[in-house]
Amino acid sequence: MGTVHARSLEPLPSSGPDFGGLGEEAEFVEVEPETKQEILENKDVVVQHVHFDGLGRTKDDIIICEIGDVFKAKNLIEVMRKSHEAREKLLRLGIFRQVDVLIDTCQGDDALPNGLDVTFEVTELRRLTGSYNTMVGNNEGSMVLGLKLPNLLGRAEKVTFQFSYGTKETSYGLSFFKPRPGNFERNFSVNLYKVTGQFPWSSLRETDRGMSAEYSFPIWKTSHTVKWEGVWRELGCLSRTASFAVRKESGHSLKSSLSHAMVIDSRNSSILPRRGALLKVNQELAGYTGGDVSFIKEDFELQLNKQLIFDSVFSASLWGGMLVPIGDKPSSIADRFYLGGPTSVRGFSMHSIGPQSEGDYLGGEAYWAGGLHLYTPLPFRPGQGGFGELFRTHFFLNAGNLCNLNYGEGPKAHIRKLAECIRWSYGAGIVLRLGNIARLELNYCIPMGVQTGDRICDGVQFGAGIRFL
């Protein structure tokens, strides 16, 4: 995307781990090695200017907010670094296509023995882009077509239409973004959607018609995002043997939300991770805002991962969530959980875990979930070091329970009830990482503790999302 350069004040490195070659235009003037050192680590400089050449739309305040660490660099090395990580900031804005940066000494009347100049070098993204990829979800693949209006107002506002066609689900969406100059993790945005979804496992379709409007912003470590919905939803019969409790599900209905997001995530990948843990946390309210469905929606992910000895990774994982409806109205099969399937308690089929009717799966107001996983490199490491690296061997232990509870029980009959007709399962696979995109699993799985009506998968079974148990 681009590089830092830089003019000799005095003679600088050719090249470094962070700021790559110096490029034809560095002057270098031959000096002993360690005169050399003593120059770039000891030798104060100011920056004096920092300009820009490229830019077009852009508003100066944004981009005065992104380079402001520049001025503070007192010397060489702190210049050339500070400079490495505004133009980081820059690129994250996503309004530029190409960030190059150039740093010379300073001309003119003014210009000070110590005085250096830096240039930003900018290509500004056209008005309106396209993109055409493929996505991979939940054991789910879907086409995704995109037009975006980069930098709408001058300061990274982004307006984007996608249109999404996938094998259970098709949608398209308008969506605004905004962040806060200075500030990209504070960012507010609005969204327009319609969602078709096919839900085969409880012979049930879903239209949402809807509208969001949520708030990112970070504190400390954590990461927090407030979010309202207002959606309508419109249920329906996939087939025609559909059972009667999801006949009785069918309608329309009117959800209004407020929800809240923290994350607290220091994984080294989110697909394959080899270190790291991740902490999720998720509250709803659904009713005092509006609408004609009410409820209090908990869950919580969990995962740990620890590097081995024989470049092995242990991983334990555990979710967890309660919905609790407010007044006499029972809960939606929209709103409730579900489990069983490739991405959390393998060995089952999709969805097919806990209440179910004639063979649909209605879903469950409580649950938890927990697994233990060991990768190793394949034996023998065929392409180490390259195309070979993509893969690990897998073995897993997996478990869990969906159910509904009697709130007027007390949380020791809950527990208790949680704690009966646990499914697990245990076996072994091998693992596909696609890029930072998905990652793909083919294990031979073998259930246990299978309770009547749950739908199981014994021995093979393939799995694609980004998000696994």
Contents of the next structure:
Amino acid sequence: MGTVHARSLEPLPSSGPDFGGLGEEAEFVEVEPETKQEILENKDVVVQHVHFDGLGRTKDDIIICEIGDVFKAKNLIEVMRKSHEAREKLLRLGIFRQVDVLIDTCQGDDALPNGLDVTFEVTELRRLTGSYNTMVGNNEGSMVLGLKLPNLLGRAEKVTFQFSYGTKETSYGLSFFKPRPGNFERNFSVNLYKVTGQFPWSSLRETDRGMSAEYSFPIWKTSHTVKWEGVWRELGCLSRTASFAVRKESGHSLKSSLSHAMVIDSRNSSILPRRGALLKVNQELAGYTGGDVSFIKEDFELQLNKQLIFDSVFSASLWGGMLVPIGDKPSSIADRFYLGGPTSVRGFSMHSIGPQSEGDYLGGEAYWAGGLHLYTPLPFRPGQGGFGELFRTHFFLNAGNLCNLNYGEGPKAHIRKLAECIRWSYGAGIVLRLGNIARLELNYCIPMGVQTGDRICDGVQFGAGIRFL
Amino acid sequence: IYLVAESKSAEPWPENATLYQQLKGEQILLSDNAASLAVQAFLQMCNLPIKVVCRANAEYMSPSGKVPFIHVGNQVISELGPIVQFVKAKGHSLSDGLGEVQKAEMKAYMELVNNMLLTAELYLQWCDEATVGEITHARYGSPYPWPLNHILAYQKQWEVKRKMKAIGWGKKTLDQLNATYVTPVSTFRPTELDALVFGHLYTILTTQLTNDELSEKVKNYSNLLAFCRRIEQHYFEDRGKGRLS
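Return one more block: the form predicted in complex with its partner chain, after the form predicted on its own shown previously.
Following is the full complex, with the preceding chain placed first.
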């Protein structure tokens, strides 16, 4: 939380809240209306000036949009509240390292008796920040260099560059982001990237070189993103023993697609939420803006959370998706869906459910997956209030199915196929929350409904990631 | 480069053995066509049935990155040398009747053909600007959409030019190439060397290129022409199998 300084306007009743004088740090205190506070609340004030100290390259127009509301405040409490909101808005632009707010009475010739001056003292981020990490993965080491140029042209534009140089692969990404002045949720960004991935479950290696342009905008409570993406994909076999089905997919292809995504998120946190719901719907149309890959792809993600007694949370989630190739070319292994793994249907090996050939999993054109979870605090609550809060005990039931669809049989046949031979699993484990981004899980899983060809991981399974079923 | 498991060599040659190469009409280049024809001729000479399948991504499917490659049972083997070895392990060989000295000579000639003829073809395709601009570039990228067709063609050209420089072929002219040709003598019983030479010569003679120097030079050797005609008649037309385009 930041600090808000305010000077008292007139002698306060002794039981009123303490405001530190100028120069002293003061914690912002939520003011509850009390009868003795009426003096402050009912006193009409007018915000006459808003000053900014510390602006360098930032342009005026984006600042003015964010702090416009401050002028509308009618009494001191509102001024403090609106200033706090303005401070939050300025911080989310990502161009200031620190924002302090100072509220004072107006001085000078044109000062009204109830006039206030609000001063924002800001420290801009440096023009260039860099980071350097080394990463060690599966038999591979790499150096990762990151560069960030915040507030490049003064209107909260941001350029980020990341370069990863490894013993096996090299990848990089360059991205330019520009929000609309006054309306940060409307923004657009352009990205250029080269990413390599190795997928041992399919004996496949994929190199993607691409660019994308996307535009995000809010509509009421939902957030929409419209994106065009062009990717040059190079597929290859990861080893000499790759199956012929995967070998047939080797080579180059070009995907040019338009996609639209909608997100409604009312959860209180994205990792281990206690309440709220999430709905993500994504559709992608490839082939009509160039390239040689043509399909319609639809997928969705739904999550509901409800807090129960004894600090436990019940969570239900449902994922699904469908890929329909257009034309007579079959779908590519790089576009299909995969199922199974510690972040998907637990108890099965990574992406090891569904159609396969000689041990290489080929993915499927339609899938669904669902999970029911009960999160409780650790038994006997060790480390309560501190470190122990990061852990949760976790009981789960996961299920899902993945298959290819032989179109022409009609939708009833498709649904029937997805309802046959359902894979499911249940178990319990411990979840560790990492900041606000990721989580680690250690579960004991019992897989059921295993079909020939699936690879299971029964017993203890470890998972790390951002998105879990 | 090939994969052969000891136990597998005992299996007989399957009916569905397949050879993969690039698309015949619009994509395949002179050097790849020659290599593919050499393998086809060799297998015909050994009396082993093979089906030819054309795929635009054949070059990338191959485990060594070179065409042609054959898919026999569970195994994938690419390039003439390893294919000859693989076929030998299955009990078929064309050069069994030769003595040790002759076998060594044959190997030397095959190396020569690869170093001379194949390199000449690659040079003509990728380093002769007229040929590159009019034929190679368009053919190589033909199965791909814009801009991938240009990117892949330029990438391949750069790779071949780099290899040429590494073996000192950057500056040679066709005259110098032709001066170093050696005419192999065709034996009564054809060997893999004959298959290789036939593959290259036939392709050179029958492919329309911007620069006709190479095919004109080959036409000057009447015994080479007779040799090609004899192989074509005996192994491709007579048997009614495998048409040569």
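If you superpose the two forms and keep the largest set of C-alpha atoms that fall within 1.5 Å, you have the rigid core. Numbering follows the first chain given and starts at 1. Here the structure is a predicted model, which means the values were calculated and not measured.
Q. C-alpha of Ser239: shift of 2 angstroms or more between these two forms, rigid core aligned?
A. The answer is no, as the C-alpha of Ser239 shifts between these two forms by less than 2 Å after core alignment.
(Q) Taking the rigid core as the reference frame, tell me whether Leu258 has a CA displacement of 2 angstroms or more between these two forms. (A) Where the cores coincide, Leu258 shows only a C-alpha shift between these two forms that is less than 2 Å.
Q | Large Cα shift (2 Å or above) at Leu145 between these two forms, core-fitted | A | Leu145 C-alpha, core-superposed: shift of 2 Å or more.
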